[in-house]
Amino acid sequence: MKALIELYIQQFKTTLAMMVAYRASLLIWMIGQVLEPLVYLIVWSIVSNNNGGSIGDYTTSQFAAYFILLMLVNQVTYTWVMYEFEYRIREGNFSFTLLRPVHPIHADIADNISSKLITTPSMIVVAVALGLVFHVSLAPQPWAIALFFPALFLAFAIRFFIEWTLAMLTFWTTRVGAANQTYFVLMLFLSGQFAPLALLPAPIQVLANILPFRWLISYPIDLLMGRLTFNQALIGLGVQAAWLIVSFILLRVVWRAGIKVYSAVGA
């Protein structure tokens, strides 16, 4: 445990140094994180205004609140390991990580957490500014605020385990771009990134509830927006806990199978 703590501390220092060195890249990445939900916000706000000020049970102000919260939730839960894993395998860099005395996943966890600790404060400032511009008003119940943080942590953990597991497809094929894109298309529609799930057709809502996607993005947002009862919120945490166990077991199974067939690849 002490070694892991030291690893995480050193990884934080490394990530901080990299972000200071590549400030322009960091700025571009943050702009990208803001632009996508902002575009959805503007589009749905215009549609809502043209429809008399609401669509379904979402008003124009609630659309603004939803997509601003989406920006923050996605910031906290987003990982990039699916993009990097293929590069590690193809360039032969993954072999070096296997020589280390700890599982490679710990470095990725530390890197992700370090990055979020550095960038999230700026994203919060942007979210507050957007909230003032679009006249967002949120008044969640105290219990909703208290449950939001464990829900957000579970969402990050589930998403990280799932995406790390999918990234390991590179053990069998060094090209996984198509698989990655399929996953992110499903994430776009079934997690509530494109639109609130309540506005989508019933079959899609059912599918989103069965699969893990809703519990990664939409559930924490609905919780903070006060769209869930206390019992529904507790059930949601239970579903997240179940998916956390399933995703962790799946990760371990795929890791053990994948590492047996892994062969080094170089440029």
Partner chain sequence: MNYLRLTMAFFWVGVISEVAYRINFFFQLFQSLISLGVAIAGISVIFSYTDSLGGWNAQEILALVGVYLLVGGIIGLIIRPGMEQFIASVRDGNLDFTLTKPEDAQLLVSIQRTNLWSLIDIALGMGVLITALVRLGEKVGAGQAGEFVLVLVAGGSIIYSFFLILATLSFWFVRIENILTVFQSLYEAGRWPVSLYPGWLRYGLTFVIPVAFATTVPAEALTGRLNWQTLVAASIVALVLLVVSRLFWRIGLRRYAGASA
Given for the second form:
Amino acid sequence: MKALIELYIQQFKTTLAMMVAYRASLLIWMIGQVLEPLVYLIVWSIVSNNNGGSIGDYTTSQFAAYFILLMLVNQVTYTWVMYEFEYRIREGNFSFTLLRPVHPIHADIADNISSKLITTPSMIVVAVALGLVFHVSLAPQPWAIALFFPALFLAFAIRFFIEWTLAMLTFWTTRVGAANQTYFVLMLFLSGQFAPLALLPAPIQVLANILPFRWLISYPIDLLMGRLTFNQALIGLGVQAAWLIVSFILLRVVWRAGIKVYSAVGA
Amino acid sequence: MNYLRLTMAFFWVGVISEVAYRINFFFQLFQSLISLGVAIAGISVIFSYTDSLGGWNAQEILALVGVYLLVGGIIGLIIRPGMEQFIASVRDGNLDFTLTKPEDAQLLVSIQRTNLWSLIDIALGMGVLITALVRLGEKVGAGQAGEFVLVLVAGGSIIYSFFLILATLSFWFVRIENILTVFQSLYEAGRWPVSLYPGWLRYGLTFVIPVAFATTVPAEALTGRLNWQTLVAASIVALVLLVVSRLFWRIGLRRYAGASA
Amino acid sequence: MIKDSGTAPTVDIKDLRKLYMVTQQESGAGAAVQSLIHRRKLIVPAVDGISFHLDPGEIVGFLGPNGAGKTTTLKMLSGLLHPTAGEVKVLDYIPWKREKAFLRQITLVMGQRNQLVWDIPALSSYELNRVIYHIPLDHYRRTLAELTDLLELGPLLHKPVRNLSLGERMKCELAAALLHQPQVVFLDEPTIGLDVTMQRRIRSFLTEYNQRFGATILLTSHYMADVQALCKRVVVIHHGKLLFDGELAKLVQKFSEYKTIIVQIGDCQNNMADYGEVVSCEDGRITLRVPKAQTARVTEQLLADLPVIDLLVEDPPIEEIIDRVFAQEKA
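Okay, that one was the form predicted alone. Can I see the form predicted together with the partner chain too?
The next block holds the full complex; its first chain is the one shown before.
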């Protein structure tokens, strides 16, 4: 345990040094992170204004609040392991990682958390600025704020496990682009990145409830926007916990199988 | 003439290296269909709540999506792969081989790699564009088609110069492969008419990251929205950027020769 | 194609200098943040005023320890780097102008990098070079046939490059670099990482190429066997400065103060140290190191004192001499 903590601290330092060294690309990356939700925010605001100031029970300013929160939730839960894995396998770096006496996922978790710790403050500044520009007002219940943080953490953990599992597809095929893209499309519509789920056709909403995606993005947002009752919020946490277990088991199973395949042909 | 021969030679190498991965044809087809599906699904959700978006109706937005796919295909076919390889070659030093070749280095770098499968995007984009125009019942005259081709070429040149400028930055900052990835997410903004966006973003997407010239302007030409001022502006911006990017490239090369190990 | 061949030197450099500006970065997060605000800059001379010239058709070894400035010099010669000061001329061209006519007559091979496209057979990369270098088709076919023959490329040409072994790839790289029959060939560690057989094959190829096409070759290598086999003349640099320029044999004479005497006698004797420094002693085969001036005397004594079966006087291995040269410089 102590060794793990040290690993995380060391990884934090490395990540920090890397980010300083590559600050230009970091800045550009953040612009991209902001722009995508911003585009949807603008499109939906226009549609809402055309519609007389609201669609369903979302007013124009609530659309703004939704997409700004989305930007923040996405910032916290985002991972890049799917690209990273492909690169590692292609360049043959992964074999070195396997030689280390610690499971490779730890380095990724540590790297992810470290870079988030560094970039999130500036994202919050951007979010507040956008909130002012688009006249957003939020008044969440104290219990909603209290539940938001565990919900956000669980969302991060589930997304991390799912994407790390998907990334392992690289063990079987080096051409994982199609799988990744399918995942991103599902994510786009079913997690609420494209629009609040309530505005999508009913079948999609049903699908969204069955699949894990909405629990990664939409659920924490809904919490802060006061769209859930206390009971609904608690059920949501329960569902998240269930998905956490499922995704963790999946990760373990795929890892075992994948490492077998990798050591047979790849290494 | 010789440039054309060179381009064909490189394209041929691209073909040879990709037929080894024939399966990629299906992957790319799948991906392209998905991104088309996403666009259409998005449009249909949005237009279930409204009839027009910034003065564009659903079919006109669809035409814009066609242009978006078409230009995206051109970028993927010839612009982006070469620039990606160039950035990588600055990092690993293989640029040295390019520089010792008796041919203009900018040309070699620009055509050194092509992604064959992007032709699918181009075909799909044209298909969507034609479908949208037919459904609009729009009559595209020779004049309008000519304008479209002109602004499309201008838009392509602008995007090319923009990519070249970004890639040239790698002479100063070694790790910026991200820079091109991020263009992709900015390019997404081009799926919608830039007139939707608030002033600062509109200017940003026109003059800082010239997405507007690549997508909105050609789509305007086909939907009868293009005024001559925009046409002239697009042509001038294209010419200026081509010259500026060339100069910047040469400054970058000079730096590479002066300071790199 | 070559101007004044025979009279003017192929490569001519005078007082060549290259300074680098290096920003220093210390490790650790604190230092990383600090470096955002203020960076320490240092000027490092990579090449510090060297002069030499190569005549047409020469093969010259370019020696020096890591960081001596060899690669920097090669890059200035091939036009990749702009010199800070001094004069470079290759085939009467100024390399950094990178004129097409110049680039068509040179080539640069780097053992640690590859220019062949990874996913396709080498042959397709060659076709590409044919177009880039404007090689007429019949020329191209002839040269390719010759290179295929010399390097035994036949079975390799149609395989994707990624499936080739390191040595096979290097052979294909060499062919790609020489298809346009360059007059001047710059080789940076062409045999690095290759096994002994492959090294030998590449060496004999280079000799053959040099003879057949009369090309001038400048070569760096860490393997002294390469240098001994290929180069009559060597240029040695260290810390960016020229240490030696002349025949390899002279280098040995100049820097070797010792000779090695190998004597075969019945068994090892205790008093061998009286004759010189005992380097090794195995099965009655004794290797002694003796100051050069005393070689004759010691040999005589050995023959007089001991039941010598066989006796051999040698220069120490060239690696050792080179090591000593660089070690002296440091002191």
